[in-house]
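One chain comes next, on its own, written out as structure tokens in the form predicted on its own.
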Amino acid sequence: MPLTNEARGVFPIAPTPFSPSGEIDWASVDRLFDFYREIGADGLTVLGIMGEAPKLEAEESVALVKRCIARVGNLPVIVGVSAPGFAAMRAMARSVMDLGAAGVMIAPPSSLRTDDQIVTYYAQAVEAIGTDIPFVIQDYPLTLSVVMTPGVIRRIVMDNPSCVMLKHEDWPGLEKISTLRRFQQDGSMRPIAILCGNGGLFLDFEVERGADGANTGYAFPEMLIDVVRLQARGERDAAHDIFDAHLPLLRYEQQPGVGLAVRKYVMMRRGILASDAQRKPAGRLSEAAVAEIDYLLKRLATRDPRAAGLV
């Protein structure tokens, strides 16, 4: 079914799984895909930032798709199509939901500077892969140097029907939240779906805010899902509890340029994935920085039995 302003809940960001030389593995494709529906997931996004999509070719990417799409079930899939240039991004957004997605993900490119511009985008973006297709606009300053003010995602919304979803990833981002809700509430916004992302750094407080959800990733997802859920049911202090528990390891694997090599030498740990492999160029983890993840597992595993199997 195609995306709308209904989706709610956890959409992980998959990592793509490499072998060491540098080979897409499927066997870990199809083992982590199994991993997030049998853990609950909401839905996924594949081929994001932290899914290496830029080192992909394009048959590789719309393989990948097809893969997840088939392993998923009834899962809604949304495809990262960011591209330099709007042929490309059409092409892989017409081929990706003829495979069944049920929406794209578009990030602004670097060079927009002013509110015009990024409007003016995003309406050529529409314009160039059809407004049939349905859309979520990925608001992620600390990585792409584009800030869009919530006055700016109200006229992209606004201006687009095809736009169905957020992705917040600002930081400081809560204000954002409320400010769009507010939009929403007067009615000079339609409703969209709001999920965020920087790794789920602020996730505790985001759906309290008003947020639906969660379009990130993390070693272990299945606490995003916990943390979303448990404040649904109005369960506050065991969010917060279980929350604060992963919080380091969180904290850790937020650190840029290193922080997909953490998150995969964690999911390998768990037998997700056989190898923590990223295709170069990648970010390598030192043996002190190994040392310290496993110092993190350790503790964790104290507080979520989850993590008991790792030490």
Second form
There are 4 protein chains.
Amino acid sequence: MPLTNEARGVFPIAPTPFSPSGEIDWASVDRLFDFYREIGADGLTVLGIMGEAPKLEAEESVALVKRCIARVGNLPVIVGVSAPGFAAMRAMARSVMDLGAAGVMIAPPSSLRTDDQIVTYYAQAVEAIGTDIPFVIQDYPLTLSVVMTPGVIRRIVMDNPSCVMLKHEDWPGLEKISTLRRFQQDGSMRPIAILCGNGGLFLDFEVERGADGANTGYAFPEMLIDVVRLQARGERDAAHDIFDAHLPLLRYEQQPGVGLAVRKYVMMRRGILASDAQRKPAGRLSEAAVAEIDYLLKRLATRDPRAAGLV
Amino acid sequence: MPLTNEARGVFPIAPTPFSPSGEIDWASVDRLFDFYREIGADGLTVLGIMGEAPKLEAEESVALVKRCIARVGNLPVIVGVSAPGFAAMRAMARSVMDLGAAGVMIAPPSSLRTDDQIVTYYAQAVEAIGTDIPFVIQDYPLTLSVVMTPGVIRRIVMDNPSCVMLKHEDWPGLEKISTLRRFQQDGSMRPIAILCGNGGLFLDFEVERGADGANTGYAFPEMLIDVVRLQARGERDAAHDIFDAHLPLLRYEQQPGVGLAVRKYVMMRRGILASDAQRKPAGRLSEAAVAEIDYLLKRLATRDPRAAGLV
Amino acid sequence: MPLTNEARGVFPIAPTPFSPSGEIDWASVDRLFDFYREIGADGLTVLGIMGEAPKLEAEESVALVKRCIARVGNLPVIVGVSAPGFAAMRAMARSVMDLGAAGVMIAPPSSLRTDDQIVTYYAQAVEAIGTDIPFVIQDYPLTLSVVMTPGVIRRIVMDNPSCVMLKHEDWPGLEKISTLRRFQQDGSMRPIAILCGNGGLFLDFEVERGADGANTGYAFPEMLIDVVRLQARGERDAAHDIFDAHLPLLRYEQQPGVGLAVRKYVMMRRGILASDAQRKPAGRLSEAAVAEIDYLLKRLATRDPRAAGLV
Amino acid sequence: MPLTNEARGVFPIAPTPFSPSGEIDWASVDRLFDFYREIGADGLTVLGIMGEAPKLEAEESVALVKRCIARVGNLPVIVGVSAPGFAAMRAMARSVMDLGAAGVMIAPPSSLRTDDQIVTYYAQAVEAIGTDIPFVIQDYPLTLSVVMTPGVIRRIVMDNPSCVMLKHEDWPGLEKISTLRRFQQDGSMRPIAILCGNGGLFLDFEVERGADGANTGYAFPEMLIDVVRLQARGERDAAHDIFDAHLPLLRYEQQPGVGLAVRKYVMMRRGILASDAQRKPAGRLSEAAVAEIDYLLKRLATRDPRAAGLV
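Having seen the form predicted on its own, the form predicted in complex with a further copy of the same chain:
Entire complex below, previous chain first.
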């Protein structure tokens, strides 16, 4: 089933499990995808930036997508297809859709500067992959160095009917969500799904501003699901309580460069991944960092039982 | 008394209070500097990035420094003198030292890229202001786009005896502190003071890694002082407890572009500033943002009485 | 007389002459301004990027402007007032206009990215300096990292009646000139003067595309004047002939970082400047570079007598 | 035969010929490679930035390399293998070496900033592709935003015996060549080949500074060969004469973004390419631009008969 603008909830960004020797660790892959399904994820994104996508060979990428789709049953799977050129993007997009992906995610190349350059890029990307593939805009200025105003996002949405979702990770970004929802209300933009990234650092308020959920990869995605569901039920304080309990660790995990190492380490501690190995270039945890994470986990365990017994 | 590498504790980055019409609000200035002294700040930094330094005319800058030094008694005052050219930097540095400043802070211009360019820049800056003025390196890649390795900082420290402090706000930055302290231990770098910025987002661990304190501007600088003092006394859990209580608000305040607006708003709520006005270009708070901050303050009040009764 | 959109011809960007010890060399200053008047310059720009503006103290800048205006008689003088903050920009702009400047030039800060950010910046700059001061947009992406589409320039022009000129130094930029002139023809933009920078590297075609002249600082500004006048008289081939004769040297002078050193060296050889000194940070010429410039001058002398006898 | 540091002369950067419908135009490919061989090129580089490498699918890239190697006989062929990840780089490098390539060229990703990051990147790249593949450093700050000091290049050369060549396109870059040659003379760096890029804009002096030739793609590569050969024979003035004759066109072709369109258009006019089509995103020539190029070609024809009769 193709992705639509009705997508809601939490789509974790899946890391790619490797063995210490650098091979894809398929047992961990299966365990990871089972885990996401079991905790109630609403979908999944693979081959995102945090999935170490550029470190995979093309055949590995395809194999990973295949395994994911087979494993998660009817959950929609979004595949990152950002590439330095449209030929590779097209090839990847067509082949993952054939495998059953629900849609693709496209990040802009960091050379883009003006509003028109960004709009043109997405028009050309859609022309390349075809207008029949639902796609997600990745709006992540901190890492991608491309700044999209709400007006630019609206232009992309209105120019391209196959644009169904925004992965929102601008920073600061709360006003951007409000502005985009205002565009929908005043009729100048058709509705899209907005799922938030940025490691979830503002998810507590993002859903209050109108976001439909999260599309990020914190090592306790259950908490992201809690926040979205509690807010949906109007239990604001409870949503903030569970969010705040995780914030010290979540903030630690959100450090650029080293964040994925933190995430994989915690998921290894949780028994989901057999190893926290990354392919090179890899962020690495010092002994001091490991001790800090362990300390944060112990503190978290006093407020969330799911963190108990890990260290 | 000139700044030395023995500096310790919390040196808040002072905002510059303005009236809604854009004039410097001297009554708030006095209240602000009194406040810092009363809460036990160990020093102060004025005319930093968050002090809206570039929005002041030269005479205003000098007047502000004068007032600050007169008001805070024997607390050391650091003055930001970053400028697009060495002539203005020199003029400012000489004149604030004449007024009684303890030292100056210098940020690198964003055009610098290579290690040698950065080292040369600081050598030329020291040549411009004179070797007799103690100075602080501001290492803030997120905003300044200049990336200094620990090795580059060591070169600046060893080349320039007047370098006495690092304002550390790299992100992620914990390993950098450990590495710099290791340089001191292996004798390859003479000791310097390391005070941390970045809104305090990692202060809980930074002091554990060897930082001497904070040099940042959170709206509750008392908490920064608490963390530094508790850690110094070995009360690690208590330090993290008070830090974690503030983290939801601190994280909100650390948003680029809008962070100063949050800080000034909270300091206005606290009765320290008469207005949260900024000079243009100014980040502004929407109604939704104000409501979010008020909500965070209310939640904070349940864990820190100093936040009680503000909203 | 204030600058208007009727400005035409060549407005050289004046370097600031220094003595080897770093003082402003007033005798050279006088000689330089006399030189520009005598060769038939249509105006002048001082305190531009190539005028080492950020290396001057505020009083020096004012003194230079004063001297310039006194010296060049009725030629319009444009003054660069770009500054990290609006307070300094306003102070500088008001004071140079009081001294008799014809207008000011404003470059955008390198942090601007989106179309709206750029438009807002100019609106705020105009609000700061006042709507009565004619200003020039400096559009120089290579150095300033800010990319303005023709549409953005049009918005600035239409929003701000005091915008009278574009210093065009986009690269590549020929189509931009054509597009802006098309905007004027279709009535969507009011007429502005377009003078070209970028060291003159494309001046031969820029005037053919509709530019009104040059606003740059090549060491033989006579050639820029020749090109503009010959093209105005329809002598296309002759314009290209003189341009091509200078191109090997002009290209050498247009190297970023070292270009000003080349320019000052040649102007010293020509007897206009007593020294080619720059204030720090300074690009410097190696012996090999000096020999190369001398070689280029010798070759140039065979095609343009004004270069004869210099080496 | 593998590439060594004895490489000398001109290795043109080959464009990739496309038909107007976007397919690789194999007839033009053959004609192009024959052309390079016939004019006396010393080698070739394919799949460089100007070869539109990222716009090709992996199989197309391999096919192009195969055809090139088969066609140019014993000329060494360098293949660009820059990629967003090491897996793809390794796959490409191994497969083109199997096909008979002489070596590979690796550009740094634009995210690198510090000296250590750059050195580490090349160490990891070599680890990925294997130490047995001769490689070329591409040093192109204007486009890649990575600034390598001579010291950094020396570190890469000394750390990696398989580094045999520098594609030098820093700007300004003449002093860099002199410094690197000085490193060789003082024994701190082993000898490498230095071939220059940047469209050839400074080739006249680069070879005088010690460069071994050119590795760039001007539409009249014969001129590049002339310059290198004349300088090798000590005919300095003749070398500059032919260079200067081409400089107006060469400068026009060197415009970022539109340069490849100029190059392909001229090569089409010369009968080498059947079409000047590019794959998207493509720079395009306006009617005015075409007329300007034609004018430059006509003027060039008066000084170089190889340009005669083209328009």
